[in-house]
Amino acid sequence: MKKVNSLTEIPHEILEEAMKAGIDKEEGRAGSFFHIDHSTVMSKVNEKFEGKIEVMDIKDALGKYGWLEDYRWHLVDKNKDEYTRAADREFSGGYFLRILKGAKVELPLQSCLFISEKGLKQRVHNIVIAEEGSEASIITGCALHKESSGEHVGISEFFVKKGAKLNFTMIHNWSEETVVRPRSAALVDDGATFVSNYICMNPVKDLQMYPKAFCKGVGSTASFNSIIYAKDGSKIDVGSAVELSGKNSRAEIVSRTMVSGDSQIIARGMLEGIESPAKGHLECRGLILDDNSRIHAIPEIIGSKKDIELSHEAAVGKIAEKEITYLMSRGLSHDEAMSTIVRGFMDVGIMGLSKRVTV
């Protein structure tokens, strides 16, 4: 597809599943990115936000800046496992998005990887820099067409600097034959801060991601939230970590998963303390509304240092019948019950997103 210089000028049944993953009008975005299959096809700043932000192909970025490649697998080991050394061999792009110096970008930023050929396997990787003092969110939606299937695999390294704040959604509106890898990993320094939340409501076909915040600087925060639904043989094993090496870092890592129709989901979660004082909470919770499904929630914590302070809490459970009998006395059918439950417990309230966003 050629390049396009506004998203109504891409094929409406792209657009629309686009839509479902977060992406939004650009007139509500201080930038947009979009990548169909291995092409960038737009990259576009909000005028009102000239001068703060940058919104790139990586690979037009990483021939303007010659800096930029001291960032590339900074973070991630390109060798780490098959899907890396993939995304290194046939790097097909990605987006580069810098927030610059000082900048306060009131309006999400937003890219969109999407894949729309049937069988493709997508190789990209993303470098996100919020320079020293800057305050900006991002939203990345991951989805393909409806009758299409493939492959993809997303590298995406932050770098968080000092006093930066940094607030990163992505969602992914995949199918039933999909294979995803991301692999990520964000750099905090000094009194920055860099939260990462993922939602995943569609099914997928096998899904695995472990992405892992660094906090090196004195005073950095780090906090992972996710909403994951595996529905129709979904298989899913996500976690995240953080490792907090900076004086009095902090981390939280929060995670609602939901499993039905004979799938499984494995919820990882590690908090390691190298250098105290440090905080961090790791809490993981659960709903399993069939029989035929599966939850493993693994939390780890690690502690080499006094003064360390973490703690986990896991449950995994089912729907109380009590709550349900609640709500049906309340004028409530049964299905209206179940939904409104499940809808409380995977709360998508997050900034930016979407109406379509839904369970």
Second form
Amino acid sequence: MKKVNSLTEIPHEILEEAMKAGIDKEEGRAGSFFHIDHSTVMSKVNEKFEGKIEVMDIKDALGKYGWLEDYRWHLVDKNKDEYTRAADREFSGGYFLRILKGAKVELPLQSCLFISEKGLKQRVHNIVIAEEGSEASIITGCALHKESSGEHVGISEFFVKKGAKLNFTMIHNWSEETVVRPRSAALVDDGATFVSNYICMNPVKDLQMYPKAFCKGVGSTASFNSIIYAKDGSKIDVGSAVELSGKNSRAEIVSRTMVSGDSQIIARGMLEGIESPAKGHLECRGLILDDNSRIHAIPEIIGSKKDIELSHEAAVGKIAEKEITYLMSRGLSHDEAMSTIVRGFMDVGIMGLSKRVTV
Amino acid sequence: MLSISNLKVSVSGKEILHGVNLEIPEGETWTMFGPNGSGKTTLMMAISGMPGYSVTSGGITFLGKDITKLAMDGRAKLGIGTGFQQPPEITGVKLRDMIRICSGKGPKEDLSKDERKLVEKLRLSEFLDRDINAGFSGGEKKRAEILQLLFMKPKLLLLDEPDSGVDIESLRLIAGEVQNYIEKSGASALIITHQGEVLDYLKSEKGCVMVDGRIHCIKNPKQVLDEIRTVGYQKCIACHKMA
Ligand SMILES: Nc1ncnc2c1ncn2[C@@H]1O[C@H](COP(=O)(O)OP(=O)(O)OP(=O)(O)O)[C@@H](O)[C@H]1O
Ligand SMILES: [Mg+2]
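Next block, the form predicted in complex with the partner chain, ref. the form predicted alone:
Below is the entire complex, every chain and molecule, led by the chain shown above.
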């Protein structure tokens, strides 16, 4: 597809699906990036944010900045598996987002990675740099044409420098026929904060990812929130990991999962305390909505110094009858009560989502 | 308004209520006393339609309709408002959401000025965005229950020990608000209590005593309370037998 200068020039049926994955009008965003199949069709900074952020295709960025080569494959091992190797060989682009030093960006940046062609194998490599003291949030939507199929491999590397705050939200809107392999890692510097939110409410054939944050900086913080509903035969293996190797680093991992309709979720979580003092908590909660589905929660914590405080809690089960009847006593029908509870269960307070994203 | 005849209720296969008869006329507030485990909450749950409380004989009529088989939400919609002795907490469902549900508002609708006033009056403004009942103290839960009921605007209020664990000022507050509502709306009420202090702030026409799954001694509530204080629950049974 040829390059466009505005989201309005993107074919309606593509934009429609992208919006369900969190993409919104560009006026409400600090910058917008759109990649369809094997090409970047749009990368644009909202004029109010010129000089505060950069939004580029990764290939252009690598051409422009020689130093960027040092960032590429710095956090994710290119020989990790067949998917990383494939992405190294044949990546078609991806986003480069950079929040410049000290910039406070009030509106979210957004990016969309879209598959429009049936059976397409998309391989992208994304790099996000939040320079010292900057603050920003990013919403990334990954989606494809209804009833399409494909394979998506996305490498994402995040660099959150001294004192920076980066809030990253990824929303997946795939199909029953998509295989998805994101490979992400973040480096969190002194006093920096990395928040990563993941939302997947639509079916996906096969999704596996285990993003990791390295809290190397003194007083660095990482937090992962995942909301996943595996339905209609979805197979999902998702976790978040944090390595606490900076003094006074902290981490929190929260995952809320639901399964129905012959689906499976493996919900992983790993907190590893390497330097002390360090603190972390991991929460894995799952709702099983029928008898043909399965949740396997695997929370792990590792500590190797005495001043490390790590804890986890995991629980899977059905919706408590008591909660349903409580809501029914207030006048809701059984189904309304169930969906109210489910909505509540999924609400972990992710900020900045447009109304089009129904959690 | 509410008419219960020869009601037998079993929980987990065990009969708890052995034939309860109760007739609450429109606009009257009744107070129910009785020892722990006698079946008071069971009766209230049977009236509100809680699953698991199975009626094995007799029936319940509300506003002239037989509601014995009606589902819980149907009864709520007819005007039965239940304040629970032990309300559950629900993760992610805020007190604000509960108020919206109770007042039949859409999920995005905001509270009106008057509604916000009521929340403030019950000292629950700070709780609006907290998960319902999660980490609420005993008294806070009671206030939240009353608040929800007042938003439901029920024709019959069922209050299960609204006064236990509630400090004196809070009790005055909630009982006062309930009394206010009853006067304005002409609603009926059934209130379960052990202490009876609630009677200082709430006008009650009749009292009764539940003992071993049966109702005894229907008369002036303060008199009932006095008798329980002086001679205990046994007197109620004896008195019933004589009648
Ligand atoms: N789900 C249940 N399973 C088994 N027994 C039950 C159940 N619910 C109630 N019961 C029993 O029924 C009896 C009556 O209980 P109920 O809660 O109605 O008493 P109550 O009069 O409200 O007592 P209290 O004053 O302590 O609140 C008790 O013996 C109780 O243990
Ligand atoms: Mg009770």
